[in-house]
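Quick heads-up: it's one chain on its own, the form predicted alone, in structure tokens.
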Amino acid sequence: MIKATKVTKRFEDPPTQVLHPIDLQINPSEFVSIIGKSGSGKTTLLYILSTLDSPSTGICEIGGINPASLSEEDMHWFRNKNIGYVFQFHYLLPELNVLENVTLPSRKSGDVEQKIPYALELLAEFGLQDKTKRLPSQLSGGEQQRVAIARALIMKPKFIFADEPTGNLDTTNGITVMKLLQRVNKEFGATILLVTHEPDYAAMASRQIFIADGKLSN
């Protein structure tokens, strides 16, 4: 479960109140979207339920850890074993082929060669057994994304944050993306929360909640 309670975040320079405060849960195995125009919070919202980001006041808590309770070693461990992410740029690693990038988070954890399997699994059913060897500059931009959320996938996480994974993509990629989340959802168990502003995308997830001015409607 990812839970938030009276999370806010305020940026002090300029001082600008961008989240206010918000109380949220999102239950196990759900795919939850939250959707909203540039600028209105959704963003940060996803980076502080991630861990990537501390709020301002309130307490938010994932899989029944306060993040902040965790030192920054066990917060690495935590979301290394926990947590998977995917961003609208894929952040691939270019000198790395594409079974090196899909396996690079078992480097963290020391079993990369008990992975490799898996990786290969996960790369035959998204359409990329063939690309293995390849670079990421040798891959169209939808099959880098793919390669993105093979990764994000590897260590068998709880949770998936996803950061507009279609922003950089056309229409037919982008919904080849979405379909792999959704699936991801329903075969894997994964809790999933993905920001859009694409209400289209927005849909395809089992429940919306709308965002604007950094308050949440559903």
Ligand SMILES: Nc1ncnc2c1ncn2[C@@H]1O[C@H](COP(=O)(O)OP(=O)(O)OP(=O)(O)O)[C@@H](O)[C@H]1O
The other form holds:
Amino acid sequence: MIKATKVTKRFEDPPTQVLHPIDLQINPSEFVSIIGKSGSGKTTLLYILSTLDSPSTGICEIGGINPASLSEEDMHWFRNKNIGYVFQFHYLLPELNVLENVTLPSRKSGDVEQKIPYALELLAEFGLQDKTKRLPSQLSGGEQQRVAIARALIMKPKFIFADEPTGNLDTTNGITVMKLLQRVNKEFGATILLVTHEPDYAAMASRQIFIADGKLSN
Ligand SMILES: Nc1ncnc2c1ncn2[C@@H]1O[C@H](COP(=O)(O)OP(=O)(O)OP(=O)(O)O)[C@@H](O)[C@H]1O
Ligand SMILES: [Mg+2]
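Starting from the form predicted alone shown above, please give the structure in the form predicted together with this ligand.
Full complex below, order starting with the chain above.
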């Protein structure tokens, strides 16, 4: 479960109250989208819920853990094991091939070799079985994004956070990525939080939450 209790966020430079007290609960295996205009606070909220940033006030909880209670190192391990991230820009490493990029998160836990069959399985499911040895620069944007999703899945995370994962893609590739997320949610039971400003994509989640000026509504 992901839970936010009276979470606010204020930036000091320049002084901006970006999130007003937010209460939110996302249940295990839910697929929730947060939709709102540019500047409404979507990324800020996703960063806080996904442990990448901390709230100014209020309490967050993910999988029964309050990130504020963990050391930096424990937090790092928690993320690596439990959370998959997909961003608008994929952040694949340019010098690693597709398979190496997908297995990258397992380097930290030292089990790259064991993860290779699963990586190949994911890449095949995503239609990339013939491209496992290519470098990211030798792929289309949609293919790169599918590789990024495979990488987010390699550790079988309980939670997936996606910030505009379709932002860079044409409609066909955008829908492919959304359908992949739907499948991951159904087949793996992963809890997914998707941030988007596209109503059509937001509607593909099982629950939509609207955000305007840092406040939520259903
Ligand atoms: N580090 C920061 N310091 C000051 N203000 C910030 C900072 N980060 C974000 N903001 C402001 O907070 C508000 C919300 O930003 P956020 O990135 O959460 O919006 P968003 O809904 O994700 O927008 P977009 O759809 O354009 O990505 C914006 O007004 C932004 O200018
Ligand atoms: Mg954003």
